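Shown here is one chain on its own, the form predicted on its own, set out as structure tokens.
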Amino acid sequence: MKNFIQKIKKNYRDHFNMTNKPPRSISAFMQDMGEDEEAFKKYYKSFSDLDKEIWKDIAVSTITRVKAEDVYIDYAVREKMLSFLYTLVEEMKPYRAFVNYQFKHKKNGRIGITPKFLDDFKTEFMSFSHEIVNEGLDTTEIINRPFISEKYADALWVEVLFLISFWIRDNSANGESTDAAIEKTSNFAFDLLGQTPLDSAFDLVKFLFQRK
């Protein structure tokens, strides 16, 4: 069963790489594989279900690779997020035509709005995101702010959506612009999540007020 599912996913990815669009029907797709439509429907109701599972696979594979690095445990949370993003790009490269099509045809184009095909991907990422945010709060790399801290993981998700969209449009040699965007957006995000001049000013005002 597992081998057959992997065969479906590989042929689906290969179809996008060759045509830059999805198969015209499940029946036609399975016929090209030498199988009938019912063999597909044992596992997926539609191509949309397959899309979601492929995205979930990308997220799981990315997180697994990142955490398998010997140095991961010693990384600061900023470095853990950087590692995730660089690895995500590597994981998406074999699926470039698939990713391009999905984002080009997503129904809602606004930044921060999650397309349905990313629902399971987001679930996997948010688990990872909450994990590193909580670690950052424990180590004070990330500052605990009332009513705001609970949204930190969501802010990192917006960064992921932005960078996938950026990567799709990146025509630079060897993806150099995406590498730069990853570094700059992550630095910006964690500078905001960490101690800022505004936090210092607030602490000073609070201290002076308490002294009165």
Second form
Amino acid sequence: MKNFIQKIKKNYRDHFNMTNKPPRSISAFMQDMGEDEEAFKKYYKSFSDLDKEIWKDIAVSTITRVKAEDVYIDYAVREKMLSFLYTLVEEMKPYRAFVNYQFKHKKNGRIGITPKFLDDFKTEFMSFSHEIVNEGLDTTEIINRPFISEKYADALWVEVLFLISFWIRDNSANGESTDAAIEKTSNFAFDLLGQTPLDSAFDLVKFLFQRK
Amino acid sequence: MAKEIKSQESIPASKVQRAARFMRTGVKVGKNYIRHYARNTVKPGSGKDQLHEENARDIYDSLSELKGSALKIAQMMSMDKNMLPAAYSERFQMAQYSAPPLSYPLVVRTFNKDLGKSPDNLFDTFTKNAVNAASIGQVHQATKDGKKMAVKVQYPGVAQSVSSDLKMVKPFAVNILGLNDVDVNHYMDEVETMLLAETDYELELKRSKEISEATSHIPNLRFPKYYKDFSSRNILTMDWLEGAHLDVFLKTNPSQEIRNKIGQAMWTFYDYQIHHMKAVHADPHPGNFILNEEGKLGVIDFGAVKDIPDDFYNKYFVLLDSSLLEDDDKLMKVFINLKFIYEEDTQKDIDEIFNILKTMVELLGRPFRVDQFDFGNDDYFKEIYEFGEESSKAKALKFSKKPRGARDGLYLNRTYFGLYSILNQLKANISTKSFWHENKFDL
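Now show me the form predicted in complex with the partner chain, since the one above was the form predicted on its own.
Whole complex next, starting from this chain.
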């Protein structure tokens, strides 16, 4: 069974890589594989289901790979996030045409709004994201702020969305611009999550206000 | 996780953001000028030095937030005492040791991309944090089979940003530093070519081999061995040289004998390259050298290489012939040859430029006209700085619509300024015998 699913996914990906678009229909796609629509329907209701699962696979294998590195436990959370992003780019590479197509044809054009096909990918990422945010709070690499802290993990998700869109548009040799973008956005994000001048400013204002 | 070198709050990402950064500098420098003039009306004569100092600080602060080529340009300008008032260049020299670090995951990624293996797999040990920042990358320390190595890793996208950074620096250099447009163009082309060459570590590896073989006979000079298997376009692995950079080394109060030894090695190294090999490597800025208490000079950067074309060599270095200083007609011919002076210039301009150039030739050639020269003599350097300030005010040069001096000349000037400045800091008293005497010149 597993092999069959793998085969569907591989053929689906290859189709994108060769034609830059999805197959015309499930039946046409299955026919090329020498199978019928029924076989497909046993596992997925539609191509969108398959899309979601492929994305989920990308997230799962990225996180597995990142955590398998020996250095991972020694990393600060900033580096854990960086490592996730660099690995994500690697994992997306074989799916370039697929990712391109999905992002160009998503319904919601705005950055920060999660397209449907990323639902499961997001679930996987969010559990990773919460994990590193909590670790960062423990090590004080990330500062606990009332009300805002709960949104930290979501902020990192916005970074991921931004970087996927960036990667799609990146034509630089070896994707060097994406590497630079990953470095810069992560530094920016984690500098904001860590102690900033605003915290001491807020503290000062609060102090002065209370003394009135 | 204590970070040795703290990351900056943000690194300006896009070209627009970086341009904004430069504009901010422009505004700030403008403000300093206003302050200067305000101060001058209240208290005339409060020196321009303070203004330079303030401007230099603002410019430096802005530039230090930019990685890569902009930082490199700051360094290069800092070398060219000729181009910048002393206050600017002192400030810029600080740029040579500070740049924010690359994250370790990015280092791992660069290794995986270029060499197919992570640093942990390639080496026995590898430091996660950079031990040193280079202008277009950073240095990690590694060990392999008991050998200590230095591994330079380049910032991603440095090569691509060279041209756009230079385009941004240009108006900045023209307007704020008050340099003349033609000179800057002239200079920028040269800088661009060199910067691009510097971003290619494979090229650097090849050159380091050539030059270290060619100069291996010079005493007290040492070079790291480079490891091809652990190097790529973005990664360069070499032996770790024990010792310190110039500033740290000087704090250990080395004896005069040791300082002379190092100074002599430095002089001979450059002299041999320029006057014998006719190709000069490694712009002499302090970050490129590792000095040790035995008096050995380690050369660790082979990024910049400049070939000196024969016809240019002959036209230019004929200036070291001391008989020229007694024969103004001949000297004028040489200047015209070098396009320092054009025959169609007005007599007033010709006179002004001629006098400046003659002073320059006398000043810079002075070490060549004696057998032994004491670079520790600060009076000599004061004369050079004063001359630099003076010539930067000269109207004929400042408002010149024509480039003065061939591009190659700019580069060689910088090399000599850099060399002299290091020898001065070393307070080295050395033999200035030169391979120049090997060459024949027609007058």
